[in-house]
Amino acid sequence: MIFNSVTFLLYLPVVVILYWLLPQKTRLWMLAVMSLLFYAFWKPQYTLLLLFAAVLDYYIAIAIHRQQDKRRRRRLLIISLVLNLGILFYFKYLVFFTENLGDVLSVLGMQLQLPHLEILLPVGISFYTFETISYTVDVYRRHLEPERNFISYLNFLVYFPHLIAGPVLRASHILPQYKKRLPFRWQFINDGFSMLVYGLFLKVVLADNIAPIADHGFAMPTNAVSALDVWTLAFLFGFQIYFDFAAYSYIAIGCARMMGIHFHDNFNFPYMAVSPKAFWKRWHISLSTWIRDYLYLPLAGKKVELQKPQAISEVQHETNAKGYLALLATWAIMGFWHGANWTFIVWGVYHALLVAGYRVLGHNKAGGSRIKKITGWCISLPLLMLGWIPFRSENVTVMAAYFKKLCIPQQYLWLGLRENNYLIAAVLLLLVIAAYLFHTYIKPYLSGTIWGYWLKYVALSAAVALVIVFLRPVSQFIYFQF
């Protein structure tokens, strides 16, 4: 089941109504069953894999907490990591490694017939694997008491709003909200519905209409696009993936809000960032936070304290060789997490080099004059958008061809895309800037006024109308493939 479907729009009110009517124990069972039903709409058999991951770490976490011997505790943690990452490796990376092993053996002159594998990637496996790992690690670090109520723990993992593509939740944040339901307020429904509509608008009106334009451009032979076309395609796909992924997060946050459950914000106008560091404080914040606590800090040799989570970009980074190696390794792994393709690893390394470069030049510090911030934004935005080229390219050869064009002056003297593509990219940029300026400078003055009230509901009504017009039967979210 996907958010932008009629089925989901019928499913959601039923869950919300039952959530507020049922008593505590029955309510948790209902959430678990309905969430598994939500997942089973894709492939019912893979709900068993999801349940296995839940049962595995539920019992291992309890065993870790009871165990006082450090070696045995570490051994239990390793068992959990090996099993979880082993499942992820099988479904997501086995085909990649098999194919690359075959290529290496061919180069070495060894003809070994490797099996041709066709493995279907379970939807959301990367996200729920991260969540169950974070839970077990938090218990191991003594940052969290293990949850004794299995249904509460199961809901932490399978709760339908975030199940497929995040936000990546922390057990310490969400489990207490299951135990004590807030008193019903119509404000929950009002705020949640507004965010739901906003997310659907971003998805079906913006992202889904940018998609065919970007897809057509990237499907063209590389010799048919110019350097200016590469820049344009980078911006188009950058806007597409932003609207698409932010849409999922807003819908997820809105659905949870209707039940009085609070998720942290996951996006905060990332394309208005004045540096790569600032960008990763604004883009997919829950994943950036997870990477910081469970990957970057351990690799950098830093102790992870029990504190409010911060994004990786908010950490005081080491400027020695170990710090830079940890940064490079973290981003390479983060890229590989997105997909079993060398292009994603290049994407991760690209961002590592951007962050490291800004760190060396001393441009990662907050503050500065308005002119400095505008200059930083004008430099950072094209570099950040260019990073979407390896992310979107089919393979390394195509990606290299795109980057090569950017280095040839003659490639800037002609255009290969349709004229309206450049106009659409420019309009989208202006739209993002206008939305940011309105949100930052105008909205605070309208908040609580009659003008703000009417503007909100006129905009909401218009968004509902546009969503109804543009809603398609099936239009999958980009991050479902990760």
Contents of the next structure:
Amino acid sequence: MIFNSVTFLLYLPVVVILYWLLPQKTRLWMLAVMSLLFYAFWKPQYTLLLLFAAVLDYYIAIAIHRQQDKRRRRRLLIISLVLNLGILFYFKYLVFFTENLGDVLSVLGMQLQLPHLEILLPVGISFYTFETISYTVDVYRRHLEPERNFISYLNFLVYFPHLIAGPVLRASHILPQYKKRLPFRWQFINDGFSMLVYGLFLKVVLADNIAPIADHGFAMPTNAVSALDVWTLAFLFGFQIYFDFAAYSYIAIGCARMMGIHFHDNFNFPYMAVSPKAFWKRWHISLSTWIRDYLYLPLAGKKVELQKPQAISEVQHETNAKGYLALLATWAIMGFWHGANWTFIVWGVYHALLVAGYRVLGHNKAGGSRIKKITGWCISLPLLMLGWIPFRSENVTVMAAYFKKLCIPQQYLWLGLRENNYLIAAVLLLLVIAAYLFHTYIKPYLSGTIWGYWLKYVALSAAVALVIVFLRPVSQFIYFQF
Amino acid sequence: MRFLKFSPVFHVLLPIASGIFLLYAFRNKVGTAEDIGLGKDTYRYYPYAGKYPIHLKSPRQLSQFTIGWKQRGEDSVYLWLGNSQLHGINQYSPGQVNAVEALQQQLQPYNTEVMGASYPNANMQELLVSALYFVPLLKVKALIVPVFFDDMREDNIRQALQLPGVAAAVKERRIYVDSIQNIAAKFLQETGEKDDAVAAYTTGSSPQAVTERWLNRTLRDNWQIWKKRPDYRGAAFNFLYLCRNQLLGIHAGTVRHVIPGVYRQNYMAISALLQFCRDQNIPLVIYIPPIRNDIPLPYNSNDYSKFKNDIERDCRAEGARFINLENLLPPGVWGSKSATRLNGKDMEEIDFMHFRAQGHQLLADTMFKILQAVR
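Now show the form predicted in complex with its partner chain, given that the preceding structure was the form predicted on its own.
Every chain and every other molecule in the complex is listed next, the one we just looked at coming first.
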């Protein structure tokens, strides 16, 4: 089921009402069944795959916990990793590998008739695979006791708000919340509703209306766009993906909030980051912390401690070759996680180079003067936006053509898009800045005052009207495909 | 204060009620998206022969045209494509007709028909898509296509004409790789499916699609606001458009320049259309449309001259008939429209695109003579 649909807007109140009415044990059953139903609305058959992943790690985690022998514990962990990553590989990467293998063999002069594969990617597989892996690894590291109640564990994995596109949850944060029955408070509904409407507004009013403009620009032949167009398209897609993905996170957090369940924030004005390092403390925070704990630290050979709510960029980094290699490998894998295409790997490496460059230049200390921050933002924002070019490009050839344009001065002397596109990109940038300034400097003063309540009421009313007008499941969330 | 802080009435129910109330409050103020674009002084006129349309506003109406066409004897057809100039009549009075109907009346004695198809701001890629679709399904005697400088700046293929096969083929100029018939068949099928506003994720047989389709249909049939949602969206975009014009001082007379990338795309479509008609052996009449010329044109003069020269040159090279009709209409047949600004309702500005019924008659007369020469 997709959030931006009428179906979901009918489904949600039913689940929330049942959740608060039912006794503890029954409500967990109801939540699990309704979450599976939510998933089955897309392709019912793939629900079995999801259940398989859940059952597998539920039992393996218990077995790991019981086992005292280190080698056997490790063996069990490897079985879990191989099965989970094997399923992910089959559905997400097999076609990519087959195609590339074919290309490599033909370069070597060998003609091998490889089968043409058409495999439909189950939605959310990248997310729930990461979650189940983190659970098993945490149990292996003895950071977490395995969950004995299967329904609780199942809810950790399949809980519908985060099931398809995150935030990437940690068992240690969620499982205790299922056990503790909070008393009903209207505050939960109020807060959750605001986040839901805000998320829907970002998705159906902003992201869905920027999408055709960005899509159209990227569909144009590369010889029909100039360097300024490439910059504009990078900004347009940057805003589209931000609104789209942040929308999903806000809706997810809002839905969970209505049931008194707390998810950590996943976005915090990422485009106001003053450095590439700061960007990853503000963008897809749940994934960046996951990557830190389960990929970067092991690769860098560092001891993994119990999770702290900090991003990969906050870890004390090794500034030796091993540290940089770990950084590069981590980001390449993170890129590849987003999609089976070389363009995503380039995107990951691009960000690794930005972070490494920032580290080399010695600007990894927090703080600094306001002028330094503004300068940092002015430099970082275009670089970060440019990162969306490989992410959005159809293939490496197109991506290279875009980057080549950026290096040719003559390509800055003409414009290939409609004037409105430049205007829209500029207006969106101003809107994001204005929203940040309002959030940082004005909202704290209004909070708790009668003006604050009325302003919120007016904004919510307008947002509800716009959501009704623009709500169309014309496009899924971008992160559904990852 | 406590009420404001915790009450679900204030935080949930009241905003929902107010949001819906806002939509009801504006329901009589939103017109259809195209009416907003044309302005109140220009009337959309799509003529009929009996019960059946002879001028289509969407390719989906083709089946209705075909029924009438078959009943009338399946005569060969002049296919006249265009933008809102073809269906818009400025200062319309009942009984007046547009150029398509005027031409149809003149062609009656010759066992020949005319079918019009026009869409607001239709660019050349869209007209090519339409030609690719219509030609294999009708006995086309000649194709008439205006090339507007304004529309060389438009670059989307609208959803009603949008389908992967044709659109991608046009974009990549691969139109001869796939057979035209296949494209047309696919076009018919996919356009039919995509016409619904909630297309992509409500088609198919997944539980999501089935439920969503049913819910949307139920809401549309039972709630006026839901039915009017496309008009609300049109009004919202129009508001942004008016704000832009207001802030940047843009008006009907503001000089337009060529947008190189978009121009290139549309020019490729013209080239493809020329090739297509040559290969299919269909006479093609391309004309530079009438424009009000007693006042300075809203075009960059160098760009506009080059545009006309390029098209004339290529038409000659490909054996198409090129006619420049920009000076066809006298100033008296042109009209005005409400200014496209926030406070523009009571202000008038010149309409460079749409003319009165007399202009349509003159255009039809001229086209009749041209077609006689083509025949």
